[in-house]
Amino acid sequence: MKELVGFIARALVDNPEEVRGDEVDTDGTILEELRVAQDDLGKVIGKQGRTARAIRTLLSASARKVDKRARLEIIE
């Protein structure tokens, strides 16, 4: 799930060598921290959270299909 998050944010952002993607699975949770330039954090949040909302949702059905749950966290 690292690399599908990383592959999508690389593919909005405009300096994709600074895409950081961290993955911490604790007792049937996967959490992903996102960390992206800060010229980029606006494009992967997108308007009213919309492109954070669809990174979420597909993060999520990714996850059901192992049995566990995700949260996507977006660090500055």
Contents of the next structure:
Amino acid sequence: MKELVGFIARALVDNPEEVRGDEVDTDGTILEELRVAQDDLGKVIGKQGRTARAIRTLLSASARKVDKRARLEIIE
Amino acid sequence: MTVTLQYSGKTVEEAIDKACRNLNTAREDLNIKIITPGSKGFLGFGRRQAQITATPKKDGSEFSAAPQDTPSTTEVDISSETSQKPACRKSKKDRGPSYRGSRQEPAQPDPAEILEISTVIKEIISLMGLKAEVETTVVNNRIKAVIDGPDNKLIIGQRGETIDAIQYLVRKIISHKYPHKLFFALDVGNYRSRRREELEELALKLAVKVKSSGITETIAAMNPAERRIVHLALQDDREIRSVSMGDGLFKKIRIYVPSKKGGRPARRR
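Alt. form predicted in complex with its partner chain, vs. the form predicted on its own above:
Shown next: the complete complex, the earlier chain at its head.
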């Protein structure tokens, strides 16, 4: 799931080498932490958070497949 | 040479809309900077306009091709009042005829782009831990990708939210690399056509109900593509009207008999 977030984020930003992802799994809930370059924050969030919401939607579907929950946090 | 234009509106959204309409460009092709986000105020007090600047993105060939003697930063203040419309029209004229229209017909897609789309979709699905085949076709120069496999239900999601999210992200990813306008649609199994039939059926059923009772009916919030299906299904029926209600991407549709409700403004589109 870390790879999913990383793949999408790297494809959206101007500085893919600065994309960092962390994954913390605490009993059934996976927390994905995404860090991108300051200038790219808007690209992974999108207008009105639409891009972030879309990534979260994919993450939930992916987590549901393995009976887990997932959260995405974009770290500033 | 880049052109930066300033727009304002009641909300950032409205200002961006104006920028797009004014520049005749898709939102994705504009770099937008928010100067002030604006504020709705309280009971009409303390209302502030949202201000943004819009710069066409790097594929500015069309923009730089246009004769541009104006300074690189032109201020165009268009507020919602119609009285200020001329400013809008004037700046459009300045820009020259080399603009691509929003109703532009798709050009033949680049094979590399089609391959890229299919690769990105496959990669996303496999990284999601799901199994499916992806078939990409080109119909009337529009790229169509169909996902099919044992995980279809998960890929569609509730009321299509997952498939819509994938389509949105693929679109974003591809237009990040290929800046021209992209004609691309994503389907899972035959979800889209099934949903279309469902919506058309619902629209016609409600139309009958509204006509016999005279009572306005509402359909739950839908995305633009789905609203379009409903509006198109009802547009030839002279006895009723359909209108989208609400803010943002998802709006409800209200179906009503025009004489009722004391002269609601005729349909907007």
